Each structure stands twice: as C-alpha cells, then as structure tokens.
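Starting off, we have a lone chain in the form predicted on its own, written out as structure tokens.
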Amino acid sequence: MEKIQILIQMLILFSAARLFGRLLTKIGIPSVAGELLAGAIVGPQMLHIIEPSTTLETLAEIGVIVLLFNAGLETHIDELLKVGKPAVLTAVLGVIFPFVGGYFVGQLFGYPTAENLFIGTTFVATSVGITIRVLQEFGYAKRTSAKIILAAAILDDILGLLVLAIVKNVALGKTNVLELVLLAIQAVSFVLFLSTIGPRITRKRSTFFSALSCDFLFELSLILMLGLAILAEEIGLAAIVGSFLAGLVLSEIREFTTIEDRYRTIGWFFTPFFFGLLGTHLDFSALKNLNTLVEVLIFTVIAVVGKLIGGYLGSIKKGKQTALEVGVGMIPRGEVGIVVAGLAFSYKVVASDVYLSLIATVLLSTVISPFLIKWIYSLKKG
C-alpha cells in the first residue's frame, strides 16, 4: 500500500471513529459503540472505504496497549491485593461457566467433540480493553469492581492460554504435558514477578527516579511498556497483559503522575484505531440466514450469561452491586475471541458456518457490552 493510501485510510478511520464516538456520547451512549459502528460503516462490509491492513492493525495494537498501560498507571498493587480472592474466583469461574456452556450448546447442535471444545474456548476469552475504556469515560475506573476486573482479566488471560493449549492438543490429537507445565510456569512467574516485586523495586528506588527529568522518565516508560508487551506475547499471553503490568510497576513512582497526561494524549490518538478496526469485522449480512441468526443468538446468550454468572459468584462477597458490575465487566470478547475462532478455523476443526457464528457472537457480545456496563454501573451513584 502506498504512503498516501495509508494516510488516507488513517484519516478516514480516525475521523469516522471520533465523529461517531462523539455523536453517540451526546445522547448518552458510550463512545466505544460509536467507534465500533464507524468501523462497520466505512469497512469492507458496507461502504468498502477501509480495508484492514498491517498498518492499521499495528496502530490498533498500539492503541489497546496504551489503553491498558494507562489503566495500570491508575492502579496500585495494594489495591489489587485487596481484591485478590474475588479476582481469582472471578477468573476461574469466568472460565469454567462459559467453557462448559459453549461445549454443551455445541453438543445440542450436534457438532463433534473437537468443534465443541473450540466453541467453549472462544467463549472463555475476555477483552478488558472495552470495559476499561467505558469505565474511564464515565468515571467508574476507581470503583472496587474495576480493580477486581483488572486483576481477574490478567488471571483470565493465563487460564485462557492454558485452556487453548490443552484444547488445541486434544483437537489435533497431540498431548505434551511438559509443554503445558512449562507454559503455565512461565506465565505465572511473569505475572507474579511484575505485579508484586516490580512495584516494590520502583518504590525503593524512588530517590533515583525523582532525579530524572520528565522527558527521560517518559522515554524509559515507553521502552518498558513496549518491552513488556513484547515479552508477554513471546510467553504466549496477550500484549495488553505486559503493558498493564508495566503501568502497574510505574504507578508507584510519584513523579510519574506529572507525565500521565502525555499518555492520555497518545491514547486519544491511537485507541480509536483499535475499536474502529474491530468494527470493520462486523458483517450484518451474515445474520440474514435464520439458522445462523438463531445459532448466534443462542451462542451470545451462553457467552454473556457464562461470564456474568462467573463474575457475580466470584465477587458476591463484595456486595450484589459490585458483583453485578464485575459480571458485566468481564463480558466483552473483542479481538481475543476472534483470534481463538480464527485458530480453530485454520486448524480445520470448525466448519465455515460455525466459524461465522462464532465471529458474529464475539462481535455481538462486544457491541452490547458498553451498554450493559453503563446500565449496571449507573444503578449505583458515585
């Protein structure tokens, strides 16, 4: 793609995402929904103006990495430790219920075992980027439920990674226990070290960091954010896990609060590309087939209810309202679910019609999530 074409694509997608985001915000609808809609309108399914490309995918990836880095900056390890038990329960139950529900609904439709395993795995994934964006937009990011969601999302990613590895091996007729054990050790060690020891190290070196200029500290933070995002991907986790942990480590540096506005500006530019590009996958014409539509609706109910129940039961000791907030906050699937469904299709484990239904389910749960999150969180003021 020529440079001028890339710039035109960037201009159109960014402008459309911001415009629709602002328009919907005016009538009380989360801007995320507008950005998703903008992507659908200018994308290949409708106006055919925007075609997903490597450049746009890179911009989108940077957008969600910065979004979760910002979330990490606004969180402190002490706050996460306070919600450790409900976060663990939320993550575990939030994997079990959707997976079991997806597996058995696949059996209900008469699909083979391997296909059902991947259906359940697709329902397991959580894309916390959408939740965080909505919570930040409406001023709910400081609530206890937001802390539980963030901590649970990290654990959810580890569990989802292991489930995917196991399901892939079973579906392809391969079993490597040692590989799974090493994968689990790497993922858990990475998260535990950065979430517990990392912040303590930066706290003890506060004198050193206070002597650095804001510009130099900003440059170091960019290196840390991107470096940990890459490392997380290499381990097999999502890049957003690494970027969130980078923000969590730097949240202990008081001097860092003076340059947080720089990251908000970066996020303001890059984040619309993430949600806009996600919207380009929306294909409403796929729902014209009645059988597909029924399947998508049933899949979506299972996917939504599974996460809702898992989050609710996992956090119920924090109160019913908080439990509801956690439940809806864990619903979005986003790009994570699309990747899992794509892997299943590439392995020739799921048929094309099931793949289409899974993609539609992931996107539908993503579209309705901002509305559910806003509604549930507005039940309690403050």
Second form
There are 2 protein chains.
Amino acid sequence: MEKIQILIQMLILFSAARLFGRLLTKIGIPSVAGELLAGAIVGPQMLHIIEPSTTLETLAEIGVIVLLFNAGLETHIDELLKVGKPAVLTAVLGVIFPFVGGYFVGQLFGYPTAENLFIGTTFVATSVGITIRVLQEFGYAKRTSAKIILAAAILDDILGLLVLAIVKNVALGKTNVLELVLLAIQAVSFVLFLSTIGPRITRKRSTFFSALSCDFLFELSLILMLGLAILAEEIGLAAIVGSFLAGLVLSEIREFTTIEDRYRTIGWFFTPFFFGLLGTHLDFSALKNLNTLVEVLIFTVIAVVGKLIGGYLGSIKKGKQTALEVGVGMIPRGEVGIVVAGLAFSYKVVASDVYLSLIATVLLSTVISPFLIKWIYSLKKG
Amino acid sequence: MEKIQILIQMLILFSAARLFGRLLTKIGIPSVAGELLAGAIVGPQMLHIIEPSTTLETLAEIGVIVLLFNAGLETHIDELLKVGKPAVLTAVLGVIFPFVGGYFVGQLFGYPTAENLFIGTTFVATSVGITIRVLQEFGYAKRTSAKIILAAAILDDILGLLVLAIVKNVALGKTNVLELVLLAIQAVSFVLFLSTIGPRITRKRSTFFSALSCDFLFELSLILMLGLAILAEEIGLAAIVGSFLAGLVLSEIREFTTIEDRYRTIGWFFTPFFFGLLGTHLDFSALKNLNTLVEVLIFTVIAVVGKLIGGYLGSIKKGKQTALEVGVGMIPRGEVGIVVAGLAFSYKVVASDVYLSLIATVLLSTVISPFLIKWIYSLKKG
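Same protein, the form predicted together with another copy of the chain this time rather than the form predicted on its own?
Next comes the full complex, and the chain you just saw is listed first.
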C-alpha cells in the first residue's frame, strides 16, 4: 500500500476509535468498548474501509506496548512482591481452570484429544490491556486487585507460553523436553532478572539517571521499552511483558515522574490503534449459525467462568471484593488467544469450524469484559 | 515483513539516529546531520541492517508532518503576512534561478531539452524540514528569516507543483491547459483558505475551543493535522504544507499552548525516523566515477547557488544578514527532488546515469545544508 493510503487508514481508524470511545463514555460505557466497536464497523467485516496492514499492526503493537509500559511506571516492585502469593495462585488457577474446562468441553463435543488440548490452550492467555485501560479510565488503577492482576498477568504469560509449547509438542507427536526446559529457564530468568535486579540497579543509580537531561532520559527509556518488548517477544513471551518490566524498572528513578507525561501522550496517540485494530477482527456473521452460536456461548462461559473462579480462589485471602475484582480483571482475552487458535489451525490440529468458534469465543470474552470489569469495580467505592 | 522485524528495525533506526545526532551535537554539528549519517550507515548502502519499508516510511512521514505542524504552532499568520513581499519574491526567484540554471547546464552537457527541463525541475523543490530542525535546535526559530523561509517554502511548493505539471506536459508532449489551471486553482485556494479564513475562524471561536478538555482538543488537533496533511498530498502539494497550515490555524487558540508539549513529544518520537530514513538513501559509491563526480559537483553548485541567490535577492530589503539566512535556509532539498527525478526516470525522459547524478545532487545539498545554515545563522548573535 502507498504511504498516503496508510495515512488515510490511520486517520480513519484513529478518528473512528476515539469518536466511538467518547460517545460510549457519555453513556457510561468504557471507552475501550467503543474503540473495539469502531474497529468492527470500519473493518473488513462491515464497512471494509480499513484493511489491516503491517503498518497498522505495528502502530497497534506500539500502542499496547506503551499501555503496559505506563502500567509498569505506575507500579512499584515492592507492591508487586506484597501480592506475590495471591498473584501466583491467581495465575496458576487461572491457567488450570480454563485449560481443563476447555479440554473437557471439547471431549464432550466429541472432538479428538489433540484438538481439545488446543481449545484449552486458547482459553489460557489473559490479555491484560483491556483491564488496564478500563482501570485507568475509571481511576481504579491503584487498588490492590490491580497489582495482583498485573503480577498474575506476567506469570500467566509464562505459564501460557509453557502450556502452548507442551501442547504443541504433544499434539504434533514430538516431545522435546530439553527445549521445554530451556524455554522455561529463559522466560523465568528474564522476568526474575528484570523484576528483582533491574529495579535495584535503577534505584541505586537513581542519582546518575536523574543527572541526565529529560530529553536524553526520554530517548534512553524509549529504547529500553522497545528493546525489552522485542526481547520478550523473541524469548516467546508477549512484548507487553517486556515493556511492563521496563516501566517497572524505570519507575524506581525518582526524576522519571517528570517525563511520565510524555508517555501518556505517546500512549494517547498509539493505544486507539490497538483496540481499533482488535475490533476489526470482530466477525458477528459467524454467530448466525445456531450450532456455532451454542458452541461459542458454551466456550465463552467456560473461558470466562474458568478465569473468574481461578482469580477469585487465588485472591480470596485478600477479601471477597478484591477476589471478585481480580477474577473479572483476568477475563479479557485478546490477540494471544487468536494467535494460539491460528497456530492450531495452521497445524491442521483444529478444524476450520472449531477455529472460527474459538476466535468468536476470544472476541466475545474481549467484548463483554469491559462491562464486567466496570460493574464489579464500581461495587466498592473509592 | 513481520511485526517483530519492523519493531527491531524501528529500534535500530531510532537508536542509531539519536546516538549519532547526540554525538555530533557534542562537537557542534547539527544533530540532523548525525541522523542522516546514522541512516546512511545502517541503511542498504553500507551495513544494510535497515530495509526501507512502508511502515518506516509512514513513521518518517508522520515525523516530518509533526515537525512542520510544530513550526506552524510557533508561527502566527500576522507574522507571515508581514513578510509577504520578501517571501513571494524569495519563492519566485528561488524557483526561477535553480530551474533556469539546471536547464542550461543540461544544455551545456548536451542533453536533450526534455531531460533538461526535468533537471531544472529537480532543483526547484525546497525541503524545509532540515532548516526548521536546525533553527529549532539552535534557537533561531524566532528570527524574521525563519518566517520568510516558512512562507516562501509553502509558495515554493505550489510553484514547484505547477512547474512539475507543466514540465511533465511538455516533456511527454501533451499539453492540457485546463488541467494545469485546475491544479493551480486547487493549490492556491487550499493555501489561501487555510492561511486567511482558517486562523480567523479559530480566533473567533477561541473561547469555544478553550472550553474543551485538553485530551479532546489534542485528539481533534491530531485529526486536523493528519487530515490536512492528507488533503494537501491529494491535491498534489506536499503533506507538510497541510500540516504546517494546520499548526498555523491552531496557534490562534490561546489554550493550545497547554498541549504544545504533547506535540513536542510526538515530534521527538517520530522525527528521527524521517531524517534517519532520508539518510538510508545516501549512496556515496556513485561518487567513485570521476565524470559523475564532476557532474554532481556542477549540479550541486547550480542547485545551491541558485537557491542562495534567489533567497538573497528576494529578501535583501530585510537586510543583508536576513537575506543570507533566507538564502541558506532555502538550500535543503529532500524527498521531493528525489521523487521528481524518479518520475522523470520512470517516464524514460532522463537517462539512468543522469538520474543517479540528480539523486546524488539532491542528497549532497541535503548533507551540506545543516552546516551552511548553522554557520550563516551564527554570524549574527541572539
């Protein structure tokens, strides 16, 4: 596509996303739901004005990278460590319940085992972007549950990566234990290093960083953010895990608060592309077929309830309200689920009708989650 | 290319551009020269780490759009009108001298007339991005000459568009006067409307805009900036003419100063992609051939001196120093010259060796201009 065409597509996607985002906000609906809807309307499934392209996908990726970077900036490692136990429990249970649920529902439907393994895996990965956006929009980002969700989402990503690797090995009939172990070591050490030693280094060298000019610090932090996002992706984790950790590390530099506004601006520019483009994947026509509709609804209940129970049980020691908040906060699925389903389809492990059901399930839980999150969080004041 | 590959290319281009930009600044060289050099080093001609792609080109385009938008924000229409006369003279003479010079040098070399018309046209278009960046970097953006350069650059773009249209018609042997007149009317009315009625509307409705939230105003202005850039491009003008005018219109809103910082941030992120990517086109190997080298040097002298004299004579009434500043400020050529040469080559009006010389000429004047600009501007204090 020509440069000018891309600029036009950018303009349309951005304008539509923000317009619908603002309109829905007026009637109390989280703006992220409006951005998803806008994407669905201008996307290939309806008006077909927007054609997903590498450029738009890159802008979207930067959007979610910056979103999680900002979440990292607002988080301190001590706060995360404080919620370590419930976060680990939430992540583990939040992987087990949807996976097992997906697997057994597949068995019930009479699908082959390999296919059911992938159905379960599709339901595993939490896409924390929507949760973060809703919490930021309504001022809930400082609650304990937000910290548990963030910590759990990182662990969730590691677990999801391993589950995918195992399932891939099993379904394709080749088991390479060494590779799995290496993958696990890489992922765990990446996260451990950045979340423990990283903040300590920046804290110790805080005066050094504070002596840099704002502009230079901004450039260095941009490079760190993108660099760690890429590294995380290369390891097999999501890019957002890397950028969240980059934010976490940089939040220890006291002077960094002076340039936080710049990242809010960058996020403001890029984030609508992420949710708008995610919306372009919404295909409601798949729901016209009654059988598919029933399957999608059952899948969605499993995916949603599985995460809800996982989060609730994992965090129940922090009180019922917090446990509920964590539960709904873990519900959103996103591009990772779509990617897993796509992988399974490309391996020919999953049939095309099941593939469509899986995509619809991921998108349905994505669409309903902003409403659920807003509702549950508003039960408690402040 | 994959999304992750693009992110890696972005990271490398941005890091290299800012690294070289900062290093050269330390020894008093304008950072834009460093960014060009960085692009040349990581680009296809040398290390070949960076492969120009639609995504990088789009980011670069946004970079220069925001750069000129910011220049527009810092300019008031009254200031432009005050320098109307020298600006018009500068633009007209700055088109005539390089065009005629290029044409006759081509005749001297014995090239056919059609080819010489395109050689002249290639030397016409000023690419004001480099000038603006250097003036901003060294704090010269408030001088009278800066206003003349900006106003002249817009007129220059209109004239360049018309010259290209005429030359294209003549060289390809078909003359469509109606089309030319329509083109002229479109371009002139676009600029006239935005530079006269536009600011009046925003000034009158200033209280209305000031009542909007900063976030909403930011979104609207982003949409206006991209929208006018696209519109300008569709008309046949450069995108930066549209975004400069968008900035000019918005600078009349008093409350807009509160969000100017956001555009500085956006510019900071995107602009290095523009100059870095421009640098990837630098191909020094063309200069190995002695004949080509001589031709390029003669071309460059014509292109540089033509603009210099045009600007100097056009602005001499504002004093010698200002006239000199305008002269050097109009020297930089850029992507427009490359596009014109490329067009001529694709029409088979220009032979491949002359095409390479033209590209080298555009790039050479691009490379030397930051130094010339900094030197001439530093002759006067303050």
